[in-house]
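Have a look below at one chain only, the form predicted alone, in structure tokens format.
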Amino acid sequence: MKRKHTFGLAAGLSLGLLVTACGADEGNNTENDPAANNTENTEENNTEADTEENTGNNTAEENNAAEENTEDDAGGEAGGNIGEEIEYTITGIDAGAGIMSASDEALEVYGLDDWSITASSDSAMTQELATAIENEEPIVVTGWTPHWKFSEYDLKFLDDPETVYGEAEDIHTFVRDGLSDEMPEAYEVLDNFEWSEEDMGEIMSSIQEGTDESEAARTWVDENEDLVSEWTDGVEEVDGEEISLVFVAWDSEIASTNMIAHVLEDIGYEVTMDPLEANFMFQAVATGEADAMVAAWLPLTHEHLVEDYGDDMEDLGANLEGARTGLVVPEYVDIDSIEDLQ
């Protein structure tokens, strides 16, 4: 039986009174005064003429303003305009993630002194992204692939000419020291485990559509027996040995950890899973409190954590190649490079 512990974070966000006064001045009765009537008629005619003239002028001014706005829109939203609209704020994920450190570095490298990055979570970030897209508003978020949001929305990475975020990343499997001797069957499965972005995407999309994450992973395992059999070929079954997995609660790692948990269960393991922040995930495997993780992004995102804990665990290599990180915007945001935020 598999159990998962879930941690949550909750967060939370003049009436004006307008008084309008109006009145009318009462003058002498001029109703029977022809001179008065003529004056009123003259004033009315003049007023009508003035109104027509002003209307014409206003229309011309409005047309000119519209043309200017159209020219501005055609030229694209400048980084300064986007910055003003979103208060020079990039929506990030958990503070311990390497992509957050890289984004801090990007602000320095590209001279984005007015900008800041807010830490949140994967789910909070994607919710803000969804809200912005629904309202066709600009937004800049930290992003990575594989992630379901790229199939759900029209998004693009901002070009990174200074390669602050690197060219590409791989997702690695790490296990605690001694696992190969104590749990050789699990070690072999984890060592063999390798899949594609498309494989992971199937599970993520299913979860996003409302399927329970464990059920989505189970379905994928059942429908991909040929690939799974390559990981388990020649591996003997065990009898209820307990093994613990840890992961960061990103959609990609929820998908991969649930999936590999089912594979391990199918050969007889009792699997537990715990979502942790990245630094605690590495610490748990390094100290032996957890047995394994399939959620380490290298060489950039978790590089600092490998430096801190890598000597106390074993790297089994990449289980997914070609992942990417960077700053992401909706396609309708008319900028293409991090430099455009300057």
Given for the second form:
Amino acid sequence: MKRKHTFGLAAGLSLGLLVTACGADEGNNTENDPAANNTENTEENNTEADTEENTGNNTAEENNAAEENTEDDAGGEAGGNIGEEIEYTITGIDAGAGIMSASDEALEVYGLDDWSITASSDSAMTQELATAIENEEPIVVTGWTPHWKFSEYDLKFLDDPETVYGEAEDIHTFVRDGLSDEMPEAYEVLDNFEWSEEDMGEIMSSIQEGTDESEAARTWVDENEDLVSEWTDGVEEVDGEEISLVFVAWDSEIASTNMIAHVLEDIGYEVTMDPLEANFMFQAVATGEADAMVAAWLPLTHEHLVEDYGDDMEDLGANLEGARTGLVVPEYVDIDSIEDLQ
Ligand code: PBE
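Now show me the form predicted in complex with 1,1-dimethyl-prolinium (PBE); what you just gave was the form predicted alone.
Shown next: the complete complex, the earlier chain at its head.
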């Protein structure tokens, strides 16, 4: 809480928050900050999304949809080119996300010269996805699993024959150099931490259904004592030592960071959580300004960030295996491969 401010003012980091700028200054309850940020983002982005949609875009789209829907399903049918229908625009997330650079590369590799990717945020992207699905309109988003959108909607990854988005990804835990000596208890828990896509999904879905982020994570920890005790067994309690976690406000990382924060609190830590842009998250751990993060997607998504900062921090290995990134469309969109966007 006090640390929150100190941290926010730290030179260099300056909470390089494109997505989270609004909540950061006001928050005096650190735990609630990500929630606050998230809510504000959602509202803001909704406004943006609404505005965009109400300015012309929609008219064109509606016309198309209206014409087409008389004969075809939405999306990519012969004559109704999906590129034209969505103005050759992929709905992206925050500019610093690895999936955004991968998508830039995908445009090149697949020769999608007419296409561009809009930068927004996870919450704005899912909002646009929801709106498109409500209206059964075509949409292409940057997507990944684990993410609640796959349990909420019928979605599919577009095939990626050139493997631009890599094979399966793992999510790694990184800690600052020196943590093993200075905070051996936290180090051990973080080192032991390993869960599954289903576990993370339970927290994400609960948050998506409206439960407060911290509360959703608390419930999961309480209901999964067996697994959690595998991480904490034999670890000594501490007495209010402060530990700082950094993350990016992606739904997957909101879930994991809130969860591990509770586990650390339960053995006596006072935990702060700061949402940052991806680059600053890595930088914070590399410089030692933050103690740990559980949000590094490897081998591909954050490869460039590990190249920049990896030597100055410690990789504790995968906390979740079998994640995936790519371009995602609703099932009703009648294409199967990124090549079909050509
Ligand atoms: N993601 C979710 C991140 C990693 C976690 C796939 C949006 C990214 O692209 O950087």
